[in-house]
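Here we start with a single chain on its own, the form predicted on its own, put down as structure tokens.
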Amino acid sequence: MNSLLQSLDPADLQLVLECGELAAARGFRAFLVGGAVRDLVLGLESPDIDVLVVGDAIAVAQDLARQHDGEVLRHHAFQTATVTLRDGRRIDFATARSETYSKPGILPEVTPGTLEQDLERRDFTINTMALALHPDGPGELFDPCEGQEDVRGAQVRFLHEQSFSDDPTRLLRALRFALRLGYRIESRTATGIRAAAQGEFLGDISGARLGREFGKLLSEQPVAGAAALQEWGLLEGVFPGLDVDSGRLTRLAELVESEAPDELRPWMTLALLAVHLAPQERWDLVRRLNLPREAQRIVVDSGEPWRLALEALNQLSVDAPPSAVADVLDVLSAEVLAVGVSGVKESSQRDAALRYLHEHRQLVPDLDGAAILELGCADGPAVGDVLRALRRARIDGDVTDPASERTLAERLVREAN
């Protein structure tokens, strides 16, 4: 068995060899392919298990799911499937195929193919290696496009001159792989990227595909990825008017570490790239990239809503209590605040917003609405008024423990009644 295959985690090795056996039982051949093989060549752990079947991948996926009581998600149009095991591991299966592109940027027409045809349809040579999984020769390396040589040479190289016109999302993937691995972009591939940047290749891609690839790049490389897009002339192709300010992006990246879930971070970066866009242009941007609702809110609210909030902060007196800052900023999400603060130079307003974000945003009264009603408050808007007053008192430090909060709540209820 090839030492590369033996470098897999033992549990993953057992699993992929089982895939090979299941494929062989049906008269098919199976291979470990793509990023998993690339990472093995690099001596890295890979989170991906991608199995290519020369035959019927969906059938093999169903066999594996049946043996492990797992779940299988089928995609018949592309003859692919994903199996999720009970321990959470995922295995992606694909039927070996060849592809033809009737028009740039659209999804290809797919027909069954050989191992060589499947490897040669891929994006970059470093992703075209395969390790055999069939029982009579597990671990045999297939490398028809000299991917190992490019791994050793630390370069990203496309497979043919039409690569970017066939699938313009490869423009973004080229930058992502180069930045992730610390590779240079091979000279002909670099020429192809710059030529594509002069055209409208990215405009041919559907919003969903462009948004997905753009989000992956910014998720992995929020600062360097944005800078690379601008350096290679691709940012304008994503959407006109986007602009990179490395200082702001760096400040945002520092805030993002503590202020946002992973899935929202790329859209916070996008919101900062859109700093000069007008409100309507922001709406056009989120529609172009087909962003999910939460991402739309971040991009849109980081524009005019944040500007209005900043104006309101500027109008507060220097001795305004922290609760006054909270009254202004409570309407915005933590993600929007992080984006907005990243664009503000050192000032008392920036300090106030950061203090609210880190210290005051999550403060809430110990008492809830039911407790306020038990104190004799009339049901209705008065309950909310009391709760808001209690929160302000906690933010300002006028209430520091449950006893003092209850005392204040009793007084507020008497006054409300």
The other form holds:
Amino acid sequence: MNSLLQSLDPADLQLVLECGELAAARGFRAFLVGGAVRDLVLGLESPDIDVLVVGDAIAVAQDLARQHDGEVLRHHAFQTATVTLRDGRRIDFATARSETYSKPGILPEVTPGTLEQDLERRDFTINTMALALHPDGPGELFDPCEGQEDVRGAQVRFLHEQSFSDDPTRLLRALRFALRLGYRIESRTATGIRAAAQGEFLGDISGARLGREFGKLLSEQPVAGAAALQEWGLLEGVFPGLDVDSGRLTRLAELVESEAPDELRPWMTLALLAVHLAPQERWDLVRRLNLPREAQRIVVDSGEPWRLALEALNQLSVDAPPSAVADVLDVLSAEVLAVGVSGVKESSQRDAALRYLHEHRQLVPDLDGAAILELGCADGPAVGDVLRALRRARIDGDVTDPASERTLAERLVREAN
Ligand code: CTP
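Please give the other form, namely the form predicted in complex with cytidine-5'-triphosphate (CTP), since only the form predicted on its own has been shown so far.
Expanding to the full complex; the earlier chain stays at the top.
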């Protein structure tokens, strides 16, 4: 067996060979394809297992699921299936196909095809290698587009001149792979990207596909990805008016390093790219990219709501207590604050906002609503008033332990009743 296949994790190797056997039992041939093979050739670990079946992929997926008591999700329209095993491992199955594109950006017409046809419809040479899984020769490498050559030359190369008009999401994928692997973009491919940028190809893709690839690029490469989009003239194609300020992006990247949840990071970067957009344009942007609700909130709130908050901070007197800063900033999410702060130069407002973000935002009183009622507070808005006053006292350092907080709570309840 070819040593490439043997460098797979042993449990994954066993699994993919089983896929090969199940396919062969039905008279089909199966191959490991896509990112998994690229990563094996590169000596990297790959999280994906993509199995291509020349035959009926859904049937093979069902056989595998049955053997392992796993779950299978079928997509008959695409002749693909995903099997999830009980240990959480996922295997994606696809039926080998041949594609014809009638119009840029529109999904292609698909017919069953050979291994070679399936590989030749793909994006870049490094993604067009396949490893045989059938029992009579497992591990044989198929590399019809010379992907290994381009791995050696460290370059991202498309397969033909129509590649980007066939599927404009490949424009973003080219930048993502080049940045991820530290590869250069081969010269004809580069010319293709520049031509596509002029041709506004990105306008032809659905919002969901554009948003997904854009999010992948920015989550892998928040700073370099945005800069590359600008440099290759693609940013305006994603949405007019987006602009890169790399100083701000670097500051944001530092700020979110440890704090923001992974899935929100790309949208924080997008909010920075949208810095010059008016409120209505921000809504148009989130609609165009079909962003999830959380992402919409970050992009929209980093505009007018952040501007109003900053204005309110500027109006606070120099000796305003930290709780006054909290009163202004509590309405915004931590992600919006990080985006906003990364755009503010060294100043007392920046210091105050950062202090709030890192020290005060998470502070809550020890006592809860039930405890305030137990202290004799009348049920109603007074409970909330007391809790807010306790939080302010915590933020301002007026109470630092449960005993002093309780004493303050008792006094506030007496005053409220
Ligand atoms: N592919 C393609 N054109 C696209 C998307 C995908 O040709 N627009 C092909 C490529 O062969 C790719 C495979 O489908 O390798 C799987 O796609 P995907 O999972 O998106 O990418 P990976 O190459 O696996 O990359 P990653 O490591 O980012 O998952």
